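Take a look at this single chain in C-alpha cells; it is the form predicted on its own.
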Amino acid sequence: MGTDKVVLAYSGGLDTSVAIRWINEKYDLDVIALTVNVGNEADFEVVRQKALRTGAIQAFIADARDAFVHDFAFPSLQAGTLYQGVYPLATALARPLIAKLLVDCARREGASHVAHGCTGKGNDQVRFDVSIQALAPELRIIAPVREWRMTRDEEIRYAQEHSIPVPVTAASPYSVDANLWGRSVEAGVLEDPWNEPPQDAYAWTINPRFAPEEPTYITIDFEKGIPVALGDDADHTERLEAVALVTRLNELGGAHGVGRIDHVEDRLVGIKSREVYEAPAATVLHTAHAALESLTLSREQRRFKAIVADEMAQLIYDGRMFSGHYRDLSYYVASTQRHVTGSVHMRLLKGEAVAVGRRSPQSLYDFGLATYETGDQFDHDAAVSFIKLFSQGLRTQARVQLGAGSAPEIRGLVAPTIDDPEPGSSSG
C-alpha cells in the first residue's frame, strides 16, 4: 500500500474503478474515493461498497444536492446563463462544486493528491484542474484516463486481470452525465450531427409527439430571482425547498417533453461536439425567470444583463467560476435581482414551456401608460417633440453625409453587397 494518499472523484463506473488500482500501482498512493451526490440518481451505498472492494482505503459519499441548487444552479438562473444561448450548463455547474469537495476531503484526510476520471478531449478536465488549482495550488492532480490512453476493451481486460468488480456486458452506446439541473448525452450515433437523436438517448422527457394533448398550467413564485414556491393554481402555490422544487419541475416538464436540446457546441479544447441535453426544470425556470424580469427590469438593465449573462456562461463553461472576474459579475447580477419578485404562470404542452402570465409588486408595467383604451394617460402630444430630438443626429448625418433629399436606389441603401466597392473608392 502507498505511503501517501490521493482523493479520487469516484463515480462507480469502469474508468474510476480501474483508476483506483492503477493509481495505487503507478503512483504508490492509497486511494480515498469520494462520490458526490448532485442528483445523479445512483444507489450511493452500492457505489461506496464497490470502491472499497476495488481497493480504496476509505470511501465517502457527499450529499451536495442542496448546495448544488442553492449555490450554483439558482445563481446561474438569476444571471440567465445559457451557453451559446441554449445549454443551461448542468454538467459545467457541478464540476467546480465537486472540485471544492475534493479539495476539502484532501485537506481533511491529509492527502497530497486529488484525481478525476476525465479524458484529454473533454471540457471537464479543464473545469476540474482549473478549479482545484484555484482553490488548492499545493495539491497535485492525477488524471488516469488522460494518462493511460487505454481503449475500453483494454480497460475491461485490466479490470478482469485485477479482479475489479465492474460490469463487462455491452455498455450503453452513449456517454451520459446527469444531475438535478440536467442530463447530457453524447457519443454513439449522436457523433454524426446529421442523425436525429434516437428515442433511447432520452430518459427524462417523453417524446413531445406522444405527450398529453391537454396542457398543464403551473405557477412559480420568485423572491429576488430565486424560485421559492410552485402550484397548479395561479393563486395557490406551495413553498418548497430548492431540491424538491427542481425535482418536481423535472417531473412536470418531462411529462410534456419539455427541455430537449440538440446542440452542436464549441468545446473549450477547440473542437465542435454534438450534445443532446434534457433539462426540464432548467428550461421551465429560465423561461419563467426571463418573463418576470421583463416586468421588473428596465430596458437598459435587460440589455446589459444579457451581455453579462453571456460572459458568465462562458466563464462557467470554461471552468472559471472561482475567478475574480466571475465573482465581480456575480455582484452585478445580485444587484439586478433585488426587485425580481413575483409570480409567473406557465403552460407546459407538447415540448414547450410558455409564460402565459406574469405579475409582480415591483412591476414597471403601468397600465395607464400602456393601454389603448379608456384611461390612457400617455402624453401623445409630447411624442412629436421627442421624435424630433431623438432623430436629430440621424437627420444631420443624412443631410451631410448620406445625400438626404435624393431618392437612392434600394439596392445597397442599407448594406452593401460583397462585390460593391469600398466607400470612397472609384469603380472605374
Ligand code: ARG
The other form holds:
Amino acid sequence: MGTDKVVLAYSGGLDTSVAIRWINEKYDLDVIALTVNVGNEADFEVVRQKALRTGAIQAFIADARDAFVHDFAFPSLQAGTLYQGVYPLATALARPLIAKLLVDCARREGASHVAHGCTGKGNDQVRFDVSIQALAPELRIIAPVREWRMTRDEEIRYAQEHSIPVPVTAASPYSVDANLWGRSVEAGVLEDPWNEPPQDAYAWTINPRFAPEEPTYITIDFEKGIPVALGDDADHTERLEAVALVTRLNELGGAHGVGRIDHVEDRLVGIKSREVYEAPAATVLHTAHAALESLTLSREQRRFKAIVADEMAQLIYDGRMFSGHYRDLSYYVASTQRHVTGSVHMRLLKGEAVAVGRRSPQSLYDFGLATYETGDQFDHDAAVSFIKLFSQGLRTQARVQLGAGSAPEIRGLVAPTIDDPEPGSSSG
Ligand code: ARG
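Given the form predicted on its own, corresponding form predicted in complex with the ligand:
The next block holds the full complex; its first chain is the one shown before.
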C-alpha cells in the first residue's frame, strides 16, 4: 500500500465500504475514514470498527452536532431558507460542514486527497467538491462511486471478493440521508412521481391519520431569531441547548405526523427528482419563526427578506455557502434578527404545526391602531387624503389608456383571455 493518504467521508454503508478497498487498489493510497455525526442515527463505534476491519488505516468519528445546529441549521432558520418553498435543506446544509471536517482532518493527518461516496447524478457531489475546492484548493478529490460505474450487483460481488461485510438485512428500497434537520428519502417506488409514498418511506413521523386526536400545545421562545426554550404552556418554558431542543421537537412533531414533505425537486444538475422529506423540528421551527417575524419585522423587511431567503436557499442547495455572496446575505439576515425576540404558541395536530399565538417585547403590533372597537387612535380623516394621493397616477392612466368613464368591458381588462391573448384587444 502507498504512503500517501486520503481522508474518506465514511458512512459505514456498502458504497463507502467498497470505496476503501477500491481506493487502495486503484489509487494506491492509504485510507483514513472520517465519520461525521450530524445527528444521523448510527452506532458510530460500530461504524468506526467496520472501517478498520475493511482496511482503513485509521478511523475517526467527529461529533459535529452542535456545530451543525448552531452554525448551519439555526442561521438557515433565521434566514427562512426553504428550497422551492418547501425543503428545509437538511442534507444540503450538512455537506459544507462535512467538507470542512474532511479538509481539517486531511491537513492534520498530512493527506493529499479527500474522498466522498457521492454519485455523478446528485447535488451532493457538487456540494462536497465546491466546498472542498473553496477551502483547500491543494487537495485532490476522489469520488469512487462517480468513477467506478459499478451496478449494485457488481458492487456486492466486489465486496464479497474482498471480504467486505455486505449488510445481511434486506437493503432499504430507498436512498436515505438523515441529520438533525431532517431525513431525505429518494429512489425505489418514489421514482414514479405518481406513486403515493408508502408507509415504509417514513421513519420519524406517524401517519397523520393515526396521530392523536388531541393536540399538543407548545411554546417556543426565541432570542434574536434563535429558539432557546421550549415549554408546554406559555409561562413555563425550559431553556434547552440547541441539539436537545431540535431533538425534542423532532419527537414531538413526529408523534403528530408533522413535517412530511413530498416534493418534485429541481436538482442542480438539471434533473427533476422525486424526494420525500421528514423534518418535524425544522417544520415547527420555520412556522414559529415566521410567526414571530410577522410581529417584529416591518412590511418591507418581510418582503425583501423573503427575496433574500430564496436566494440563500438556492446558494445552500447549490453548495455555495462558502462564497462572498452568501456571507453578504447572511449579514443582512443577522441584522434583521436583532428584534426577533419573543414567544410563539404552537398547536401540533394531525400532521400540522400551526402558530396560534405570538408575542414579543419588540412587537410592532399596536392594539390602539388595529382595534375595531371605539376609541382607537387611528386618524380616519387622514385615510381619505392618503388614498387620493395613492391613486393619483393610476387615475390618470385609467382615464388616458384604459377607457375610464366609457364603461370598458371587464373581459380583457385585467387579464387576456385564452382565445384573445392580446392585451387590450378584446371587444367582448
Ligand atoms: N435531494 C436532496 C438534496 O439534494 C436530498 C439528497 C439526499 N441524498 C441521499 N443520499 N439520499 O439535498
